[in-house]
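Next up: a single chain in structure tokens, the form predicted alone.
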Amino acid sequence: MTRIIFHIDFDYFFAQCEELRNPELRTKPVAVCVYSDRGGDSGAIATANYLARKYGVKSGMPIKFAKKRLESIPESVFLPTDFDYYTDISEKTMNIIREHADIFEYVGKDEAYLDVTKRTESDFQKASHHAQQLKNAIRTSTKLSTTIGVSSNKLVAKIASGYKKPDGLTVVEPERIELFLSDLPIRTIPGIGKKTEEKFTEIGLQTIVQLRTLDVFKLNELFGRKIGAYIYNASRGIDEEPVSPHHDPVQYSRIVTLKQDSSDFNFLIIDLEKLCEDLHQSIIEDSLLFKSVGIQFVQSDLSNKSKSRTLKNPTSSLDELKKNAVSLLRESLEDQKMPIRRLGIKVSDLSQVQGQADITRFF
């Protein structure tokens, strides 16, 4: 059977999350910033919405340069990152995506691969309908806009997902792969960066069809055997790597927005215990042990605060999880001056229960 692979990408994810939280931002240039400890505008842009990108603001740009680009737009908005909030939206969305896949591979908070060969019966028309249904399900549940690339391998699916953004859907059947890739810039190939692109430009190559004029021996000479072989195959849309469910999670977490801002222990513990129970269910389902427990706050000014502890031995006990979470909450509130807006629980330093070899969840 011909494989059918989806690559799904959440459009301008951090900035879109901020638009979901505050719909008034949708008509304004928005940049989400990672501020450094030096204060002021020291730091870099994490992501920007498409209005900000029209003015040249892009990921990785120093914040002060981005502000210079937008200084003539008084309604421009620069926001600090809120990773707990983004993680919450990512988790809900990934759970929807997982339900639409034969095999699910988590790549990052805003990116995943799906093998849907069986459920689409290797039919690309069915795959197109299935991709649209997935996009609709995500928008209905989380209001998030996504773009999906569909093809017979991961490489082309990923390139296809970047072809029409935002809110795009591009299907590339096997017989169309070489034609689809031909006129795209060489930089479109995943893994080819600025320096590699410059090398090709020096020898007069700019598009993928031009890149195909180099044989594998010349590419090996320029970049070494491993990279040379990859570029040779990628320019022809060849990729045999399977969608793999194996992804070792760094942590499992849950977070909730409180009904009202509060720093009252008796009020907070009600939500904390519910979070523990929900998190514990996932731990048990995935046959995991944890050795570290932490709690996290998003305070009323949207700043973050966290506290964690390492246990003596790995455990999967709900009682241990609750006991340590409650203790951390009590300790954290001793010097808590600001009301808490969002409350979260997390476990890390994870290991598998003996006999369980497969981890299929990303948190």
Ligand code: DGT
Second form
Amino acid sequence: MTRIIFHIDFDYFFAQCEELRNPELRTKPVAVCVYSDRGGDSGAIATANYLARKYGVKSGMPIKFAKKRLESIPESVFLPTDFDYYTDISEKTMNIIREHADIFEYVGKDEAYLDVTKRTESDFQKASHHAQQLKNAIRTSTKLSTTIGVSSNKLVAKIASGYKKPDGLTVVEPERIELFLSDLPIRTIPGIGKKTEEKFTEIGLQTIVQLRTLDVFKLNELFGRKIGAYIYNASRGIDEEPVSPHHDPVQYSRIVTLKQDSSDFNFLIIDLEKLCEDLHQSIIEDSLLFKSVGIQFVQSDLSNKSKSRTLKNPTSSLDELKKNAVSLLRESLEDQKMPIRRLGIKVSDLSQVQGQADITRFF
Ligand code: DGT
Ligand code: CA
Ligand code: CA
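Right, the form predicted alone is done; let's see the coordinates for the form predicted in complex with 2'-deoxyguanosine-5'-triphosphate.
Let us now look at the entire complex, which starts with that chain.
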């Protein structure tokens, strides 16, 4: 049976999140900035909306350069990152995506693979509908615009999602893979960066079809056996990697910066209870059960410390959440030397309340 794989990627993610809570931004160039602690405009652009990209603003670019590029556009907006907010939107969206997959693989905050072979009965027409439905479902609930690539393996699905953005849907049936890849630059192959690309340019190769003229021995000689074999197969659209649920670290979490650094139980518990209530709200809204609870400290020197425990049964109870969080706090403070700057809580091992009773989750 031919596999059907989706790669989904959220469009200009951080900047789109900012547009969502402030729709006035939509008509303006928007850049989201990671300011360094040196102050002023030192730091880099995390991402920018497509309007700002038209002026040449890109991820990774120094903020100063971006400001230069947008000098003549007084309405352009530069915002600091708000990771907690992006994480919240990401988690909600991932929960919708997970429901649309036979197998779900979390890649990052704005990216995932889905194996939908079973539910589409290996039919690319059905898969195309399913992808459109998924895009619509996300649009309706979190308002986010996304791009999906569809093919018979992860590699080509990923290349396809990068093919047309934003709000794109590119379907590459197995018989079209070789042709689809032919004219794309070698750089489109995931894992091929600037340096590798340069090596190929030096020997006069720019596109994937040109790359195919090298035999596997030549590639092995240039890059070693492992990478050589990968490039050889990738240029032909061959990839057997299964979509693997094992990396799904999706968890619900909350974190606050304390009013003052502290390691006092009575002080910390006030924030901890609030975090529990806030987190519990999301769990209920999204009809989830959790089976694992954890707390996290960011200490005064910004180092991290965390502790978690697994429960006997999945639950959605606020009391359970609080009870476990409080006892984790007590345990963690026993050998606490440094004051705590930020306090976080998380639940993981999630399952859906209405999901057909999956008996395995009770073991
Ligand atoms: P696109 O091309 O529409 O998918 O745009 P993005 O912004 O979603 O780009 P993507 O998927 O490469 O990255 C997802 C998020 O990761 C992005 O919104 C911000 C963050 N990010 C990406 N590149 C950088 C970078 O160079 N530096 C920092 N700090 N963050 C980055
Ligand atoms: Ca993205
Ligand atoms: Ca991405």
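Each form is matched to the other, and the largest set of C-alpha atoms that superpose within 1.5 Å is called the rigid core. Keep in mind that what you see is a predicted model, and the values were worked out from it rather than measured. Residue numbers count along the first chain shown, from 1.
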Once the two forms are fit on the core, has residue 187 moved its CA by at least 2 Å between the two forms? no
Residue shift check between the two forms, rigid core fit, residue 115 Cα at least 2 Å: no
After the core is matched up, is the C-alpha of residue 45 off by 2 Å or more between the two forms? no
Following alignment on the rigid core, what Cα displacement (Å) is computed for residue 346 between the two forms? 3.2
